[in-house]
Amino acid sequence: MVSTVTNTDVKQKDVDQAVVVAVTFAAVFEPETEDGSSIYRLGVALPLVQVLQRVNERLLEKNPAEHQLFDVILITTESWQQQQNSSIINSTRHHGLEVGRFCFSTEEDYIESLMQNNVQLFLTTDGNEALQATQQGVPSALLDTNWVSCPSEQLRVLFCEKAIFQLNMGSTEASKKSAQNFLAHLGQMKQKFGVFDSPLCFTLVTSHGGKDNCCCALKSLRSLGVSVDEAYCLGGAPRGPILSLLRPHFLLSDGFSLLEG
C-alpha cells in the first residue's frame, strides 16, 4: 500500500506549476547506515538533489514570486525500504536535502505512486524500474553509478539519441507526450536567465548520422523551446570520453522519447 508523507520542514511547491522529479531511495542513499546510527549514507544522486535545490534558489533570487520550481520527492521501490520510513525521513533531514514529499511504496505499486504524484521525471539507478515507468507513460532516466557527477552550480543535462541502457522499445505515446512537456518546462526555466548566468546547462551529443542527424535533433529540441549550450557530433566515435568530460547530472535519450517528432 502506497503512503505519502509531506515534509513539513520544506515549503511546499505550487502543485499546478511545479516540475515534479521523483528520485528513488536507492539513488539518494546507500543501503548501509552510518556507524552507530539509523542515518543512511548518501548515494549517487546527492549532487543531483543539491543542484536541483540550487536551481530553485536561483529562480527565487530572480523572482521571489516564482512558482515554476523543481519539486523533488523521494520514492521507495522495495518492501524493505518502505518499512524504513522513519529512518529515511530522519536521514533526509540530517543531510539537509530539500525533499518535499516521501512516497513509501513497493516494487508492486511504485508506478501507482509516480502517477498519483504527477511525476514528470523519474530518476533511478535500476534499468527495469525505468523501463516499467516509461511503459506506463512516466518519463524516466537512469543515474549511472559509473559517471557520478561532481557538485556543481549548474544542472547539467545531456540529450542523446541513444541510451546507455536501451529503453526506446518501451516508449509509448503517453510517455513521449509527458517527456516533451517536461522538456518544455526545462526550456522555460532556462529562458528566465541570460546566456552566461543560467543555472541550467544543456548539451546535445549525437553518436551517428553526421551533421544532418545533429541538426535534426537540434531542430526537434528547439521546437519544444529548448536551446542547447553545446552540441557534439561524434560520427561513430565512442561516447565514453565525452561523458567523462561533461559529467552530466543525468542523460536523456530515446527511451525518454525526446528526439522524435
Second form
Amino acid sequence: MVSTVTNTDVKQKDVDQAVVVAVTFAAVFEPETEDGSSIYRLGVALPLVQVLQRVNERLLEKNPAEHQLFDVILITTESWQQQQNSSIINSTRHHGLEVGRFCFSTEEDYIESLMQNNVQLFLTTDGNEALQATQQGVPSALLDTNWVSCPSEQLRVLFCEKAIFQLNMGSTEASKKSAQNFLAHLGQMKQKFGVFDSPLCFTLVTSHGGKDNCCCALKSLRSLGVSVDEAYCLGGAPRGPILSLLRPHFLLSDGFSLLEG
Amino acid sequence: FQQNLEPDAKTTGPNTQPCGTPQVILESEHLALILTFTPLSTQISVFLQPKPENAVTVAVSSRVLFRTEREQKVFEQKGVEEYLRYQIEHENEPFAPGPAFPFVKALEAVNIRLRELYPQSEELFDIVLVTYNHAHVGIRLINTINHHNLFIERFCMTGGSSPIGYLKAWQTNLYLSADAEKVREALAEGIAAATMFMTEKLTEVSQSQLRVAFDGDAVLFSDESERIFKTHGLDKFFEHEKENEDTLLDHGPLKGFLEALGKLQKKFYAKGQRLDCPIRTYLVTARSAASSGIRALKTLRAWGLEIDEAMFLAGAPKGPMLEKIRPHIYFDDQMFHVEGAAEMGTVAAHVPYGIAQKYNSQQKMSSGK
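What would you give as the form predicted together with the partner chain, now that the form predicted on its own is on the page?
Everything in the complex follows now, all chains and molecules, and the chain you saw is the first one.
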C-alpha cells in the first residue's frame, strides 16, 4: 500500500514543469536514529540533496518565477522503512531538507510508486533497485558512496557507457525515451547559466572505443540540448583513477547510447 | 589478427555506431584492441591501446599540437562565450599543425617500427591530448586529429580545471604545454614537462627517426652547478666541477624521459637494429669536453643511460649545432637558448626549473619585454 505525503514545510513545485527526482531513504539517512530520539542520522546522499537544492536556488535567482526546478521525493523501498513514516517525516523536517513529498512504499510496490509520481530520475545506493527500476522504464542511477558524499557547489553529472554495472541492461524503448526527456531537462537548466560559475557540471567519459565513439557521444548529447563541460576519452584505460578525480554525484548511461545491444 | 588474443578476451559483435563508423572492440584484461573500418578505404586500421603503466605516455596540450592563435585572440578579446561559439562555428575546419606536431608524428613512426618487431608489446608511446579546453571544442579537436591522421585515442578536456591530477592518473612521462604555469605545476609534481612556443621558421626534420636533444644542467641534471656559475662565476664553476669530478650530479626533471627513451632504444638493439634505430638522443651542453663535461658523462654512465651524441660547446651558441642535428624537440632551462634555437628553426621547449628562472625573469625585465 503506497502512500504519498506532502511535506508542508516545503513550497510545492509545479506539477507540469518540475523535474522529479526520487532518492531512497537508505541514501538520505542512516538506518539508526540519533541516540534517544526518533530522528534519523543523515547518510551519504546529504550533499546530493543539498546540491539539488542549490541548483534550485540559483535558478530562482536568475528568474524568481522559474518553474523548471528539481522536485525531490524521498521514497522508502522496504517495509520496515514504510512503517517508520512519521519518524522519517520528522527527521526530514528536523534537518531542513528540501524534500517536497514522501512516498512510503515497500520492496513490492516502490516501482509503482515511482511511476505514479512521474519520477524522472530514481537515485539509490542499491544496485538491484536501480536495475529493476530501469527495466520497468524508470531512468535510474546508482549512487556511488565514495563520491556522492563529497560536498560541492555544483551538481556533477557524468555520462558514460556503463553506469550500472551489469552489461545487459535490458533497457526498453520507453526507458530510453524517459531518459532522453530527463537529459533534455538537464540541458535546459544548464543553458540558463554561463560557462563559468554554473551550478551544473556535465562530464562525458567514454571508456571503450576511440575518439570517434566519443565524438558521436558529444554530438548525440548536443542534439538533446545537453552541453558537456568536460570530456575524457579513455581508450581502454581503467576508469577508476579518473572517476576519483571527477567525483560525480551520479552517472547516467541511458538516452544517448554509445554501444547498442 | 587472429593470433594471440588472451583466452579470456570478450568480443562484442561488429556494430554500427550512430555516426556510421563500424567498430569492433575486443577487450581482455591486458589490452583493448580497437578496429575501425573506415568507409573510404578497404584497409582495416588496427591499433593497440597500451595500459598507461606500460607505455611511455606523452601528454600534449591542444595549443602546442595545433595552431590556435586566432582562437586565442577571440578568447582574449571577446571572452569565453564568444570563444566557444567561434569554435563550434568552425568545427569542421581542422587546425593547422603546431610546434609539437612533428614530434608527435615522429613518436608514431617509432610506434610503427616497435609494433613490427614486438606485436604483443605494450611498451609503446601513448599520446594523450590533455587540454583545459572546454568540451565544446572537443568535436573540432577530434575532427582535426582525424584530418591529420594522428593516432590519438585518449584525451582529457578538463573544462578549465587543472589537468595535473589527470597527468598523474595517466602516469605521464612527459607533458608539453603552451602554459608555463601548468608546466611548473607539473614539474612540482615530479612530472617531466616543458613549455613550447610557436615559431615562424621551422626547419625540416626527419620523418623516420625521432631525434630528441637535451641540455645538461637543470634539465637532465640538477641545477647545482648552474647555481655555482650564476652566483660565483665561471672560475668557481670550473673549480667546483674539478673538485667534484667523481661525485655524481643529482638528477634533473627530464632524466626520467631520457631513461624511457633509452628503454625503447634497447628494444631495437635487441633485434639487431642499433644502426637503424628510429630513436636518437643528443646532449647539447655549454660544458667543455675536456673539463666540466667529464662529470656529466660519468653521471650518465653511472645512471646506466646511453646518449647517442654529446656536444660540448664550451659556451658557444647552441643554435648552429641544433640546426645541424635537426631534433624534433630540444629541452633547455634557459629562455635565452630556447629563443636562440627557435631563431634558427629548431623546435625548442623551455623547462622552467632551477636557478636560471630567476635570471630569465630579470632578463625580461631589463630588456623591457
